[in-house]
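Just the one chain here, the form predicted on its own, laid out as structure tokens.
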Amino acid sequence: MTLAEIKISIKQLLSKKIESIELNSLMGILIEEVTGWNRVQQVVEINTPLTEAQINNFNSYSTALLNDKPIQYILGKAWFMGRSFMVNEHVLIPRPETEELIEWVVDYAHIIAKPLQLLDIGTGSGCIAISLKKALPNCSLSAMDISAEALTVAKNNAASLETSIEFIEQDIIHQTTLPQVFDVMVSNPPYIPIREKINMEAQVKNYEPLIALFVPNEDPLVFYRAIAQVAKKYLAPRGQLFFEIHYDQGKAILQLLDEMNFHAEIRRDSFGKNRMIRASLK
């Protein structure tokens, strides 16, 4: 079978599930993975044929999709702020959005212009960590997750890009204690009230880590109340908390926020949805 047939395969397999442009893309990503071959070398190789062992993983990987498996947990690796980060079904996939979350830091580091010793809160793949300390080598990292899986996961991402980065264990809810006082402290922490799930796409709620996306439809605010709170006795003078935010919780998290003695202010996103917050002490 050629690098052809197996694109016409793959195609009639998984058209009626995914977009022409979507698969299109994927179709090129997993060429890349199975052959080596980049986009060049895939229309130059295309009538030339494939081994068994690479047409038992075209298999493998569009019977995965096909199932709804995201290509980043398929792969085991999701591009952010440029960079390969491992992820598995232990850590969410980064996010365009958080992207911008970090150069909301970053800029506001440049502007104070010293070290600063930031505290990122749920760090899941350690994605905000890592990139932020490789925007701002002379600041120091922390990083902070419930899950010791999700941990395993940032570390090898620390390590696999050279990045010095303190790993917490802990609980944010239940224990409300820090190691020191931060400079900045950055989340994107769970915030979907759980009556959403049934209307996600199955490749989030089938294959994403429940624990990173979902709180109480009763107390869709518990995490951002719990790190506020910590954060009135951890935060530095003059200190600043970055959230990452569900699009229409914006106004009850200000105003949350507000009555805790802080002061806050929203940012949209590229997309024009409410996105990130930024707050400090009154």
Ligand SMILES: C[S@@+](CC[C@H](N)C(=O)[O-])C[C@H]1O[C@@H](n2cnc3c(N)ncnc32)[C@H](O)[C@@H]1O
Given for the second form:
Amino acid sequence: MTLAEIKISIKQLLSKKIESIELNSLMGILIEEVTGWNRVQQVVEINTPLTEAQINNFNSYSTALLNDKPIQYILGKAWFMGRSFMVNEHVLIPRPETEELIEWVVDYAHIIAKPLQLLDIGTGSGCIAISLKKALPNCSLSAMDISAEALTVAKNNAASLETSIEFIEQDIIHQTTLPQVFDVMVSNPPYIPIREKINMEAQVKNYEPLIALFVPNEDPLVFYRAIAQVAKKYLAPRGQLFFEIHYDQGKAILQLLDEMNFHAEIRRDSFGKNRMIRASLK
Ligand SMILES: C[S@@+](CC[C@H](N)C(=O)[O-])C[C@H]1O[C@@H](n2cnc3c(N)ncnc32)[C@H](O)[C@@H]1O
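For comparison with the form predicted on its own, produce the structure of the form predicted in complex with the ligand.
Shown next: the complete complex, the earlier chain at its head.
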């Protein structure tokens, strides 16, 4: 079987499920993964016969795509801020909107222009903490998660991307002490009310860790309240909180933070949605 033939067979299998522009891009990624050929080589090698092992790989990857498995979990890696992060079923796939939160923190740190101590709460793959450390090498970074499995992934990413980070296994809701005071706390916490699960794409709800996504319907701001409570004790004077938020929870979080004695401002992402909040104690 040649590359041309396997492309036709994958298209036949997946074209009802995945629209054609996305499918072409996914196929390019898969072919590169299986054969090692870049996009130019994929054209040159179009009539080259594939090995049996390569054909088996194509078959198992396309079956996984047919079953809605995200390409990032199939390949075990995701791109974030120009770097490749290992991902598996224990961590959220890093999202582009989170890159905008990091840019806001980095801009703030550049204005302050001194070494800061930063804490990332709910670190998952470690994408926020590691990207911040890369952008702010003079700052020190700690990263917390409740999930030991997620922390294993984050530690692996920190090692392969050569960043030094202090990892903490902790439940921010129930364990409210921290090892030290921080100048900046940043978090992309779980924030999707569980009732929204029914309307979510199978790719997300069937594969991404539930613990990373969902909060109770009756208390969707539970993480923001818990983090703000911890911040009252462990945020340094003039310290800042940075949050990623659900686009329709902005007003409610601003009100919560105001009631908890924080000044807060909201920021839109590049799609014009309320996606980030920055807060400091009044
Ligand atoms: C939305 S994910 C964010 C992951 C990563 N920071 C990112 O932006 O891609 C939320 C993370 O919070 C962690 N988490 C959930 N409950 C937690 C808790 N009670 N205490 C600490 N971390 C928690 C999850 O394991 C998950 O890694």
